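Read the single chain below, which is given as structure tokens and is the form predicted alone.
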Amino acid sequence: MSLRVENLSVTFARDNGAPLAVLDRVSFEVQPGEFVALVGQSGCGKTTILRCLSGLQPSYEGTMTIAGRRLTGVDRRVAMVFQSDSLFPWRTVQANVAFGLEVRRRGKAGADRIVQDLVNLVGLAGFERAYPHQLSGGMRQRVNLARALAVDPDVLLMDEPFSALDMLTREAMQLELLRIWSHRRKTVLFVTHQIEEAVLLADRVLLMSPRPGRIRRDVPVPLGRPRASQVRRTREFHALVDALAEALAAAPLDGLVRS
């Protein structure tokens, strides 16, 4: 399902009542099965875009559609993976993954099969009865991703899902995400501060301006798939990382990292 955002604008009210423009006429499209990364400095409105698409931001101007049908609030066609794992601490891995299916009143037999398939897909077979406090940060984010996939969304929104992980775990999770995405081919909009992460994962990178956020450039990533860790060492990879960094150089790079 294609995702289209047209002239999306968001303005917040400051404590003193003065308006704060966060997004200014943002427009872009994500094709079915495409992986697109949003990159920009802190405060440019990346997460606000995801909040609008997920129905968590009630006040905005503009239109958002999936396959031509408007998004007007929380929508079953959209699932979001947050920066923190947001798991229920009293639920096991299996029960956390099943939560969305329970809300949608999916039959137990069908739900159990879906949950087990996803637990296997994210590499957590054998941990079905473990609780979040018994898991590493990377394992918790695997559960978070499985829970989002369980409801079979048309569009998967990911808001810096690996930012709280250490470098080695983060790099491992990036490759795991590529593997999982290659199996499911969901339409993905992924927010990150890391230019290298965006290049590794995405088909296209959308560069945003400082607040009020606008799409400054739409940059294709001409690296083949599937992608392995070795791609990080290629000349093409580093050339694109450098080009994106230069494209952002006209604006302050606060909050952005290149490696």
Given for the second form:
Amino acid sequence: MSLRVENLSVTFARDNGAPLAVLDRVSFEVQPGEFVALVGQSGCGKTTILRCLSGLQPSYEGTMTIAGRRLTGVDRRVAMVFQSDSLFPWRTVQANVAFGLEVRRRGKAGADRIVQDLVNLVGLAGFERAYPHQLSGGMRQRVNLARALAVDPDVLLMDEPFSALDMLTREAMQLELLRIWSHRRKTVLFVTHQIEEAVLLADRVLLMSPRPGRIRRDVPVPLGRPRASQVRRTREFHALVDALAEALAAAPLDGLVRS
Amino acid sequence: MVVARPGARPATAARMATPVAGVSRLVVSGVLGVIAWILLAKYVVANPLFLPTPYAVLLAAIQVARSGELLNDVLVSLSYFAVGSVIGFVGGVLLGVLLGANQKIADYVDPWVSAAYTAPLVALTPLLIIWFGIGLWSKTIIIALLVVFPVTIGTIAGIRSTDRSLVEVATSFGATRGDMLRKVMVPWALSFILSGARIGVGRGVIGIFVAELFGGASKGVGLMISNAGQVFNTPLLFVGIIVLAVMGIGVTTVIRFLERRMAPWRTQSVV
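Could you give the coordinates for the form predicted together with the partner chain, as opposed to the form predicted alone above?
Next comes the full complex, this chain leading.
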């Protein structure tokens, strides 16, 4: 389902009274089944876009639609993979994955099947009854991903899901995400501040300027799929990463002058 | 990728090492305490009326235990202590959830809860006896009053400290207010609730003595202590105090065990 964001603006009230513009008329579209990465520095409002889409941001201007139908508040067609894994520590892997289904009142029998399929898909078979504190960071993010996929959303939002992982785990998880996505071809909006990550994963990269956040560039990633870790060593990959890094480096001055 | 095995509990394993050392230190501490007591009673105080030896206390204990009096007293005290604690615990959780989840109501009620927590509620015992008579009800109620507020305060603290990101996860999946309480806030607050219960039960043990002191009871450990005190039967007085202490330690240990069982991801008690 195509996701469309039009003229999304968000302003935070500040203690000193002066309002802080976080997003300024952000517009973009994500095609059905497309993987789009939102890249920008910390504080540029990338996460705020996801919060608007997932219904966690109470006030904003602009419109957001999925397949032409508007998003207002929490919507069943959207699921979010949170930055910190945010698993429920008292729930097993299984029960964490099932959380969304429970809250959305899916019958137990159907839910068990969905949960087991996803646990297998994210590579955690055998860990169904383990608790989050018994898992490594990478495994916890697998559960986090499975929990979002369990409710079968049209649009999957991912908020820097691998930023807390060490580099090796992070690179392994990026490839894992591509593998999982090839099985569950959702429309994905993936937020990151890492250009390599964006290029490796996405079909298109949206570059954002710092506060107030705007979309500066919309860059297609012409790398073929399926992508393996070798893609990182190709010339096209590096050329693209360098070009994006340059474009991103040009942005901050703009923002500094403004604030 | 595979760092942890299912069923492997690194936190628990670390904790398992400590109790072994902990138990041996506990034994040493107990033996040293008894030796110090003997020396103090025999050579420093040297007056069995002021301070009996552990041996005299043991003899007194055996005597009341044989006659069946002790068991009878313990059962009577334990019965209203248990009922009062359960009432206080349930009431505390309900009140705590209500206040923890509703800021507006909490603004009105919080000061009263804090006041009731700090106030020496045992002083109300004579009044409760006027209201509810000298039977078990007045004693049950005083125990419940002593237990309810620590549990309330623990529950409020737990509910309010719920990890914001977990609340957002639940919100983003469309959790109702009931889901939020049942599936997120109360499970999060569980160890805070049990810590409150631990403190409450400790206060409740003091309540046993005070309630029976005022209460004109015919049976009970508190009564046994006050009777022994009036006739200067110091060994028996010590038996009573030790019995109450053992009851307190017993219940506290059970609650600590539950805290660990139910919140294995927390490596330490929250209070």
